[in-house]
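Next up: just one chain, as C-alpha cells, the form predicted alone.
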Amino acid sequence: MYEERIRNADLRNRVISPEEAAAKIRSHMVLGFSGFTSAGYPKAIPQAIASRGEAQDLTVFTGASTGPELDGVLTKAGLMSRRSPFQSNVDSRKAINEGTVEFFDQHLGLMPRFIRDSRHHHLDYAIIECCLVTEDGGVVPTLCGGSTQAMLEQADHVLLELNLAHSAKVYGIHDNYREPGIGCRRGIPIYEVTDRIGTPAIPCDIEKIKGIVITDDFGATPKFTPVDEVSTAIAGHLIDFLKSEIAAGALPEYLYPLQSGVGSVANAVLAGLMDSGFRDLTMYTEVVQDSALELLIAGRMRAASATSLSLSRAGLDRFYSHLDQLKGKIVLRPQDISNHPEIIRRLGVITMNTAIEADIYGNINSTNIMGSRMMNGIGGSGDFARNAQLSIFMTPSTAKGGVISSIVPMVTHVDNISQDVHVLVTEYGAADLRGKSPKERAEIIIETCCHPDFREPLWAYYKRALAESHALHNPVCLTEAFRWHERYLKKGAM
C-alpha cells in the first residue's frame, strides 16, 4: 500500500495517474528530471508525456544519464529539443548527432549551480522519483541524489513518482546538503568519506507538489559486459602501479579514497581489487557500481560516498538483501557535493576514469568520436581529474575490433588536458606521466601503452614531428596529426 509511503495526509489526496500528470506538461516547458546513470529516474510520467505527444520543444535537464523510458521515449516522440548534461541512450545520441536535439555538455558537478542560476532556463516542472514523502513534504529519493535538490528548490511545480519497487528503508542513506553560495566563507565540512552534514530527506514546499504518481518498476538497469582479457590486464597494470606507489611511500597501504567512472572497464577494474590484497578501502565518487558493491559486502571496502547507486538488476537484488549491512557504509549526496573540488582535494582522491582516446602527449578525449560524434558527455571526469591526488585514465589500446587505435598522434577533441592526466593505462602497461615534458610523455606512452600494430606508425609520426615541427617543446606535424582519423572515416580503418 502506498499510503504509508506518503506520511502527509493532505498529499495523499494528490495521487493522480501518469496521464493526468502528463496533461500538465505544455510545449516549450523546461523540465528537470531526477536520475543519474540509470538510477533514480522517473519512468511512468515521461512515457505518458510521450504517449500524449502534445508537448513539443521540451528542454530536458537531468542529473546524468537516464533510461529508455525517459530519454528514449521523449526522443522518439520528437518532443525533446534540448538536453543536458549527460546521456547514454541510443535514440538520444542519434538525435544529437543528427542535429535534431541540441545538447549542452556540462561538468556534472556544476549542474546544480546551473539549475539554480535561472537566467538561462528556469524550470517549469521538477519530475522526481522517490520512495517516501515525509510528514512535512520532504522528498526521499530512491538510489540517486544527482541534481534533485536543486530541481526541487528551483522548479515552479513538482510532480513525484513514488516508486514502490524501492524499499522505504532507503530513508537515511541520503545526505542532502546545499553547496554554500558564492562569497560564503563557510567551507563544506566533510573530512571523512562517511561524514554526514545534511538531511535524509530533501525539503520541498508542499504547495508546489501538483501530483504524485504511484509506480512499481525498477526500469532499465545497467548491463555490464563480462570481465575479459583486456579489462583484466588493465586492472592488473593499475593494481601493480598502486602497489609500487605504496612501496615507494607515496601512498598509504589502505590507499586514499577512490573515484571510478562508469562503464564496463571501470567496473572490471574495481572487480580486480577484490583479490588484490588491499583492505580498508574507501570511495569518494559519483557512482557505486556492482563491483564496488561487492567490495563493500565482502568487507574489502569499509565505506563509499557517491551520488548514485547504478546497479544491474542482480546488483539491486544484492543491495536490498544486504541493506541493513550497507546502510551505515554508503552515503548518497547531491552531485555538486559528490563532485566538489574542495572535498576531492581535501580527501586526496585517487581518480580512475575511462577515455575514448588519448594522444601521445596525454590529452584525453572522453566525448566526441572522430571529433564530431557525441558519445555520452564529459560526466564527472573533469571534476575529479583536475582536483585529484592521483589522476588515472584507462582505455583499451584499440577499438572496433582493432581497426582504431585508442592512442593517436593528436586527439580530435580535448576534454581532459594533459596537465590533469598523471597516469595512462591500457592492457599493455601503465605510463606514469608525472613530471614529464611533452616529448618524454610521447615516448613513454608509445612504448608502454600503444598496441603493437600501431606502435611503429606512432614512432614514425613522432619522428616526423620532431623533424618538421616549428618548435620542439610539443612537436606536432600539423599536416599529419589527424590523418589517422581521416583514413578511418574514408576507409574504415586507421
The other form holds:
2 protein chains.
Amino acid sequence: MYEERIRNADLRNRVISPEEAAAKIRSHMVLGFSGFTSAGYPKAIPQAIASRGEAQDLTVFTGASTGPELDGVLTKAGLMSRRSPFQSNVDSRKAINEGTVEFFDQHLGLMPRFIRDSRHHHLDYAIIECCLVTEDGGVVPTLCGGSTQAMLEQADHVLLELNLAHSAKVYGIHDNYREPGIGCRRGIPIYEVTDRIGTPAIPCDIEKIKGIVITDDFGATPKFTPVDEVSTAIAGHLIDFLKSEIAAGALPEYLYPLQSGVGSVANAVLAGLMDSGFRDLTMYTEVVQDSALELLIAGRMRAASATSLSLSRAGLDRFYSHLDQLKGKIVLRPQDISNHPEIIRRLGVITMNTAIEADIYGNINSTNIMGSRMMNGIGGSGDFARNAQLSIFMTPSTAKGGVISSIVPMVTHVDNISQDVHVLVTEYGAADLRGKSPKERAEIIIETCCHPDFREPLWAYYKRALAESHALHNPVCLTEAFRWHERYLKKGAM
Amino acid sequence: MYEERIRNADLRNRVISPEEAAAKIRSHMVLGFSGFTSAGYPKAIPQAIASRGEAQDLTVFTGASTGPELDGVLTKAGLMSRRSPFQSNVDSRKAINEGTVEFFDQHLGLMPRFIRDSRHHHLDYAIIECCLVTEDGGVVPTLCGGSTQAMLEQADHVLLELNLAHSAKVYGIHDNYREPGIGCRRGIPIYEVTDRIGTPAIPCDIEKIKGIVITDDFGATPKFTPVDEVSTAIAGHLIDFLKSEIAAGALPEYLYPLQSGVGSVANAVLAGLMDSGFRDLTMYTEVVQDSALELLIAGRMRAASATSLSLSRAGLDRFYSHLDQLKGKIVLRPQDISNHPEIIRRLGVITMNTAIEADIYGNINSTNIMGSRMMNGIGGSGDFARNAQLSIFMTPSTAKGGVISSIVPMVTHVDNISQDVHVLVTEYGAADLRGKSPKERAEIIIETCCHPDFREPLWAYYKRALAESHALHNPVCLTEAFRWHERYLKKGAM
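Pass me the form predicted together with another copy of the chain as well; I've looked at the form predicted alone already.
Every component of the complex follows; first up is the chain already shown.
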C-alpha cells in the first residue's frame, strides 16, 4: 500500500518502526519537527521517543503549534527542555510557565532563517510528516509548509513519517521556495495570492534520510471553535467597519487579501463575510481553517495562500472530497514566504489578529497573561500587522466570565505597538485609531471598546493619569498602571 | 541670480516674499513641510507664518525633525495644534509634553502612505525647500527626500522656498520614486544600495505652485555631536561583536549595508569602523551624517543610500567641496523607500539604533521618558529593526549623570519588542540575545549591560520576580516593575 508513495526504490528499504526511529534520538539533540497550527506534524516518532524516555534535554523546533502527540507527550515525559517558536498545547504551556521548559518566542516568519543561521542550534534531526516521497527523494508534506524546507536542508539527518491518511493527490498544492542569500536577492516574484514560484516537493539529500515510518492517522485534529454571541458581535462591528471603508473609497468591494488569526472570533468574521455577500475574496495568511475552506468551496473566496491547512476532522473530509476543485485555489508555502514583509506589504493585506489585552493607548498584549504567563506566542501577528495595509486587532472586552477587562490602563506585556494597530474591535464597537494622538486614542478606546462595567473605572484612571503624569504626551500613572492586574491576582477580579 | 534656478518662465513670475506666502495660510489648515532630521526644511515661510500670527490650529506634517525656524517658531507662536511624525525641537517637545500640541508618532517609512491615504488629513499646502525648478515644474529638493514627493502630489497648493545657499549641482543625487498602487506592484527594483529607479526631480503640477520664495541661508544646521568616552566604549563593544561575527563566518568582511541612528553613539560607531580598518562598507539608512560623509570621502565606504544628508555647517562645506566625487556614491530617496521593509530585508541590513531604556527582557523604550514624556519619536527604528539581518540597540548604561539606570526591570513604554532586538550594547558590553528565552536574556543583560551600581539591585528585583511572579515564562513583579522610575520622579534618583 505505502510502496507507491515511496517512489525511490532505495528509500523503500529504509522503512522502519517508530521505535527504531526513536532509538536514533539521543540526549541534548536539537530536533526540527514539521507542523504548523496542529497541521502536518509527525505523531508516531515523538510518541515513540516519549515512550522510550531515554533522550533527555531535547531542543524542539517546529513551524508553529502541534498537538498532544508531539508537544504533549514530550513535555509529559520530561524530555523537552527548550522550545521555539510557538505552541498551544496544554502541557507544554504548563511546563513553560512553571519554568521547566525554556521557550523562545519568535516571529513565525523568521523561523526558517533562524534554523538556517543559528550556529548555536544546529539541527541533528528533521522529523517530517509527508504524504509522498518522489523518485529523487523530494518530500511532499501533508498539509503544512511551515519550516519544513529549512529543516530538511539544515538537519544532519532526516526521519520521515509517511502518513497514508492524507491523500498523495495533494501533490501540487505546495509551493516550496527558498529565498536566495543576501546579495543575490532580486525580489520574491509573488504578485498575486496564488502565484507559484517554487516546487511541489521539497528537495532532500537521499543520504540524509535515515528512516521512514509509515502511519495512517489524522491524529488529534483541531476542534472547530463554535461561534458565540460575543464573537458574532465583534465580527459585525468589523464587517461594518470594512463596509464603511468601501463606501469611503478606501477599500475595493472585493477587499484586499485577508490575513486572519485562528479561533472563534476569526471564524465568526469569515462566516460574517459569507453572510454579508462579499465576493471575489482572497487570503494571504498563515492558516486556512474550516470557515475559509467553506468560503472557497462556496466560490465566495477566489484563492488562498497559507502555510498550513488546519482543519477539523469534518473539515478534512470536506477538503479531500473537494480536492480537485480546491487545488488550483490554495497554495501552501514555507512560513517565511507566507509571512514575508515584502509580499504582505506589496499585496496590501488586511490583517485581523487577536489580542489578549489592549491598553487605552492601543498597545497589544498577544502573549503574556498578567505579564508573565505565556499563552501561545506572538505567532505571525508582528509579521502581518506591521506590514498591513489595514491592521485590525480584536478581543472580547472581558475574559473569565467578566472578572477581567481586556481593555486596561497599561498592558503588562507589549507584542504589537500602537503604531501597528489601526483599528481595535470588541463586541462594543470598532475604534479607528489611525492618525490619532495617545490622548485621542485613549478617549475613543474607553468609549468604544471597553465593557460598560469597566468604563467608569477606566475613565477615572485616565483622569488621574492626566492629573498626575510626569508629562502629558502619553499620560500614565506608573504607581497604578498595573493595579487592575494586581487586584485580579490577589482577589480574582479586576 | 535665482532666475537660472527657475527654468520655467511662467514660474519666474510667481516669485513672492515670505510675507506674501504666509498670507495664504489660514487657520485650521493642514500643512506638509519638507525636511528630515534638520535637513531640507523651509525656513522663511514658517517664520513669516509665525510672525504674522493669524493662522491658528495648524496641523503640521514633515518628513521627520526640523529646526527652530519651523517647529520652534510655529510652536512659540502657538499656531501648531497637531504634529506628526517625528520632532526633536526643544519647543515642540515642550508643547507636546505639556499637552498643548497633539503628537501622532509614526513609523517614518509609512508617512508618505499616511499623506496619500488619510482622508481626514488632506494637505492644503505643501511647503517645500528646493534648489532648482525644472522647465516642466519638476522640483529638485535640497538635501532631503523625505515625504516631499507625497506632499507635492497630494497638496491642493504648493509654496516653494528656493534656497540659493545649496548648489543646483545636487541635481542628480535624488532618486524620486513612487511605489505603484496595490494590485499593480511588481517589486521595488533596488538590489544594490545605490540602484536608481526614479527621477532626479519630483514632478509637480505647475498650476499648483502658488509662489516661490527666494532664500540664501543654510539655517540652524545640526551641531556635530562630539564623541565621548562612553560612546567610544559602546562603539568598541559593538565593533568587537561585528568582528566576532565575521570570524564565525556569519558576516562578510565588508559587512552588510549599515543603518545607523543619529547622535554621539552613532558617530562613535562610524568613527570606530574607520579606525578598525573596515573597507567597502555601504549604508542603507535614513540619515547620512558627518561621520558617514568622512567614510565616503576617505573611500572606506563605497556607497550610501539615505533619505537625508544631515550635516553640520562644516560638513556642508566638506560635502559641496567633494560634490563631484560624492554624487555617484550617495542616493537620496523618499522615506518610504529608504525605510521600506522589502529593501531592508532584501539587502540584509545591519541596523544600529539608540534606546532610551531597555528592560531585562530586551524590550526597548525609544520614545517616552518615564512612560509619558515624548523625546523625538519612534523614527525609523521599527522599520529597520524588524526587517534587519542583525538588529543592534545601543544605550549608555546610565543617564543624567548616573542617577538613572538605562537598564530597568520593565520599560515604561515599548517601541521595539524583544524579538526585534538581537544585540543590546552599553559601555559595559554587548549582550547577544538571539535564540534566548526571557530568563536567559535577563541574566545576560544584567550581567553584561547594566552599570555596576545598579547590577545588584537589578539582580535583587529579578530574584523577587522569580519568587513572586504569577508565572515563570517571563517573570515580573507587577507591584514593583516601575518602582525605579517612581523613585526617580519623587527623589531625583533611581
